[in-house]
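Given next, in structure tokens, is a single chain: the form predicted on its own.
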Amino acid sequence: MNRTPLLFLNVFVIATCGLIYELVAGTLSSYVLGDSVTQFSLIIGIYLFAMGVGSWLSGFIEKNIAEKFVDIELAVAVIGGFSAPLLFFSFANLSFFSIVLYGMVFIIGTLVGLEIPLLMRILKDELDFKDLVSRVLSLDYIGALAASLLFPLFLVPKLGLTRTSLLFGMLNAVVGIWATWLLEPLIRKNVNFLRVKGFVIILLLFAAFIKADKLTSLAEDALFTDDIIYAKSSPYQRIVVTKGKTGYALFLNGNLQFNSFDEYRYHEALVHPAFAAFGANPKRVLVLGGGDGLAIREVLKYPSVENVTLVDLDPMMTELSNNLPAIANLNKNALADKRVSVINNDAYVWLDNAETEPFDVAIVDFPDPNNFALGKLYTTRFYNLLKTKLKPDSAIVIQCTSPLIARNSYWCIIKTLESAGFHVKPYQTTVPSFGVWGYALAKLEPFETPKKPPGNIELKFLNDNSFASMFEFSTDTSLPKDEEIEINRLDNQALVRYYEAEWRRFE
């Protein structure tokens, strides 16, 4: 038998599985610590780095090659596997979480670093030099080039990334035994004794793959002080909500979205501004994000509204109310109304492309932008696409994150606005699950400040004075005076900036 072939096939699953390691912790730390571009920057420069080093020290290996890259392939088997259950555990019980990630992307990275120098060299006496080089670093590449395109659209979405990472550390320790057959001349000794800790290797990590809903669950009970009753992870966040003596809490890559205790406060300020300073009588409403319902049961207390268009990324949040019952006791059953239309789409792509009739108000209601991919939906582009949806006389409501913690972080959404033409009126309230909270009225024409939410409408929270107060700032939420506030844009994401700074001061 040739075993030349076979042998470059590993080289293809080598680098298919040492990237798949790499994405699962981009993903997870970009989940837990947020700003997904610096996090997988890091990840990457360290995992390159790491390669390289493994490729130094494979020289330092003289005797026993072939017994040394067996083992080496099983210790990638072992640590890539359980990467994944590992850091979510790391992350719920541990304070120094960024030290086990990185920690770990540098090992898996020496140990693959490691692996293709070995082969090459247990190659070199079947194939010219040239062509064994081309060879591997295609093969390398190609692998590469597989995993990226297998992590996002098959791997997470099915999967996740706890059963990812056991998968792929499961076909690493199958590689690792398929080569004591390769090689077995070169191996000459402890032929078994490594087949032998290749089968206890698969089988622990299918064992692992079986429970890896149990192993996440036990990871994030640590996490969370309630008890969790509903748990998913979809292609774009991991959903959990718990249920504790406050009620229920939704939370989104582990932040808090809303808790059933308080949430009217924040879901009444969001809403009934727009509809107070539109005035008329609305018929066609526009909500972006918020797939939850909760904004949405709020608009249909309005009897002159006819039309609500939900645009939320995520199935799995617009289908949140079928699957909880609580959830669609919260939201009055809001999504199930005949006047309420689902679209699962991405906000900024369903706003460029969509052809519909302009609304009388918008309701945006994102999750904060604490990475690129959600800072884009706070930048001057959006805000001028969501105009063409819009009639001169519209108004619009979007939540702005605090303007306590993020004092900047407010004020550049609110200028950001300014700049793509609207006139702005900012108010806040507060709200206990999350403190002080911001929000930004607006309009295309300017408009006066509505007084008064508006009349014969079932309200829990607000009222005239409570309404009215909304739009005082104290001074150390108002404007920074001192301070020039950068517009957000596609190019420079200034947001998201400002977000990073402020918030990690409290983590």
Contents of the next structure:
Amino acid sequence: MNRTPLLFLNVFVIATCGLIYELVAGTLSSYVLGDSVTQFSLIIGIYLFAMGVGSWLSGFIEKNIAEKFVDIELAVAVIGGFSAPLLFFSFANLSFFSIVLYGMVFIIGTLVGLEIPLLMRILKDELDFKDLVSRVLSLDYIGALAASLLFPLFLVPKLGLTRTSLLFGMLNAVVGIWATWLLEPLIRKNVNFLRVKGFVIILLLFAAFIKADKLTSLAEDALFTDDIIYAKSSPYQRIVVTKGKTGYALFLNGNLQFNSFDEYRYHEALVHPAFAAFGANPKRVLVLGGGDGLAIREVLKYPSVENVTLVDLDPMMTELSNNLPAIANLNKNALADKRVSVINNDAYVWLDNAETEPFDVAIVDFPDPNNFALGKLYTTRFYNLLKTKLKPDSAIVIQCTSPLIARNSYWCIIKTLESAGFHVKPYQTTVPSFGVWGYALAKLEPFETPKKPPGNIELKFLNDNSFASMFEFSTDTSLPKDEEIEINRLDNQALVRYYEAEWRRFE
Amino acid sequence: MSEFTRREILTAFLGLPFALAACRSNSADDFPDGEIVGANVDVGHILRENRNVEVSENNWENARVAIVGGGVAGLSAAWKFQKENFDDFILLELENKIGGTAQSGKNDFIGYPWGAHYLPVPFQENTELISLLDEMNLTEGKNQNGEIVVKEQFLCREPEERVFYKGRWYEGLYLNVGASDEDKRQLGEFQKQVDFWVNWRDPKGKRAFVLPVANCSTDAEVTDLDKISFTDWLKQKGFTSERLLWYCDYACRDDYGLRLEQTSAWAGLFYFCSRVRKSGDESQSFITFPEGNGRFVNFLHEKVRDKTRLKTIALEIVPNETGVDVIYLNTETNEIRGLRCKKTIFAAPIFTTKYLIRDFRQNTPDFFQEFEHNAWFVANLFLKDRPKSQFTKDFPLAWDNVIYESPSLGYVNATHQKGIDYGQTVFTYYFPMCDGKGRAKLFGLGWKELADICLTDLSLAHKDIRELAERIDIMRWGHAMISPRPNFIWSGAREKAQKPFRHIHFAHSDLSGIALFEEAFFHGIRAAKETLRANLQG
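Could you output the structure for the form predicted in complex with its partner chain, given that the previous block was the form predicted on its own?
Zooming out: every chain and molecule, the one shown earlier first.
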């Protein structure tokens, strides 16, 4: 049997795998560290250099070339195959992520750099040097083409980074095992041992491939179709950031907080009506919840703002918003702004104890009231505490879940605000990621519904028309006529019960 | 320190399954810090010695009134005096802390109760108690029916209660999960019985069950309920549902420290009926604070601080023709001093009268023998974090957390009412010693055994409790509560005991037969009024 064509097939596979690892590392690092130009250049540079190192090192291998080749294949299979899950894990858990990243790229590059020279030496006895070089190198480049086409078109969208790297790890291991048959005459030592090693590696990679969801997030279910680039549990919540076709998304306890492709709609609608209702020169702004910094990005568009106090429960969240490039770029480094002070505390406890000057505008942007700890942040007591931090002409806004999906919940919040003594203008808008979304604009004194967004502020979504239309409610989202909506109090937590009943229909 | 094995102790307190589970795991050695706190046992012994002591002439002082006992009753009397601008009185409390069973503790983070920990919102008729709530700034006006409105932050926050059953937590106290149609029918039937008594009025228009007990109807139709046990009443009415009986049993243990079969049916129904305004209404909401009823007694104490003497134990109360001499020991200085008074308000547990009142030492009136008390222990667990939920959909930590299978009452979470839902907290764990030998059993054990009982019990629901608990302090209450056993409340003994003995007026929740804040408060106010009236006349 002429094994040469089969060995050429190996060259093709090896070349494809090698480039895939490089692309995985480049994509992954640009997801988590941002700045894809820098990340891709660095990864490609280090990788190519490492391949050079590998080629050079191949010169030191004198004996047992076929065995060494198999071993190297299996090593690439393990390190390359597990590279994506390992990198995700170390990003979430290690402070020296970039060392792990570049170190891993270097090791994979070196091993891949060893492969082709060794294979060429194995094949040299069967072909002219001229044919050898031309075929091996052309297949190498075809493999690279295959990888670079497959990666963006099929692998990332269908499999995601983790499964892609695991799949190609398995391919690498297959090449290694297959080589034990192709090169059997050249292998002097225990062939079966090499084969067992290879099968064990394939099994491990396969198991990881099946359990890939669990690997990246340790306990995330199939909820996340996109790649998880960050997943970590704080004492308060599970924080997950994903990167998909539409952009980055943040999930807290599995609930979507924003998707980068349409979050501007949500945050413009959240912030600017309150500024429009307040009027001239707002100086002091309170933001409760909203640790992603996206609302603050909008707040900082107002030059008169001197001081923004952000109260968010979770230090891990506010640090992430400041340090994860994916989020920090999106919020324009809002949390690092001199005008912003971050307080990590439960907003209820903070309002109950803090002594502070009153605020001109307060933005209340908590997760939906799906448990009692969150439900207390929507009670008459909470709004009464908030009142103590306001002036008679202060404007506040509250995110109020969906008036379409959770209609009673939405109007429960509106009624609760009214019963705490606020004059309320309910409004809603559409955010594709969320659906129809509701807010409440409120003041302690009676006020006119603002007609348009404040002037001289750069906006992507709101204009005079879209602004005015937010205050109109359709038949299926307006206050239910046939139902007596309860007021949410600490001692009844009516809202959590409405919310659970309404959202349970969609689970 | 105990001659019993760990397994014997755990079996005696918690039952065999708990004991076996605990002894299978090697958890016996994981103990946090902690100690027994509260009144020194020696102080109690001094009381029982019936000391006949002489007070040297220059150690006597005069006060128009002495109040013996600084629990809710004594403090309420003092508060009433202060409100009526009468200030010639002195209050003696043997402990170094005010409040009796309503006392509380606090660390640098949060307050926590050592006993009583809530007060149902009083009906509008309870004007004296409402004036206290107003003075404490807990209220904000009245609703259209004239009932007081208590500020939201002082009403027990939802979720109020949850119950742990077969590995999971469920909302509420009554175990709804898995209830059969028959269980539900019986619960509905029971509710009808409660409604019947809520709506019941005697010919004079008095309610059957209302707080304070003094305002309850004395009509035989209702007082006859006191002649049988709650178990017998439930049986007579055909109630057999296990979970309904558990619910009623829990109520008796919670409010009286007695089992269903030990409690009078009158007292059992009192629990369910006295806090419901009219049929169909929810039970009155609870007013609560992290430190429980400690908030009330600390407020009252603040008002009369300069009239209060802590660590002073009355040794003998000697009525005479013109007044009463009260001889007491300062347990700090060991000085014996005397108070020459016109009147004394005896606001200590009734069983102590036979040690303190000279005339009763030889000749205790029979009716005083009818007052029986039971023992409790209360543990405060200082946790560095909350126990983790074992299931994502488990019902979350509530204010009151009860373990169905356990003889304890479960625990109350101190940070609940403050809205603090994360991180460190204090759990207050309650264990009533229902059986007759409870007191001896309780005082036969030391800190470690009691802490072990508490940890073993809670670890059924919280596997991580031993790691989370940084400290456990334990209070043993030898005479925590008066026991409303059958044939006590309406036997006539309470009525007789309420009558002043010479110049001594009695004030204690014991006199109601039910250990509730409202009752102690009522008797304190009553005794204060009696003495004020007498003083005005004299």
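Residue numbers count along the first chain shown, from 1. Take the two forms, find the largest set of C-alpha atoms that superpose within 1.5 Å, and that set is the rigid core. All of these numbers come straight from a predicted model, not from anything done at the bench.
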Does Thr180 move appreciably between these two forms, meaning a CA displacement of 2 Å or more on the superposed rigid core? yes
Does Gly438 move appreciably between these two forms, meaning a CA displacement of 2 Å or more on the superposed rigid core? no
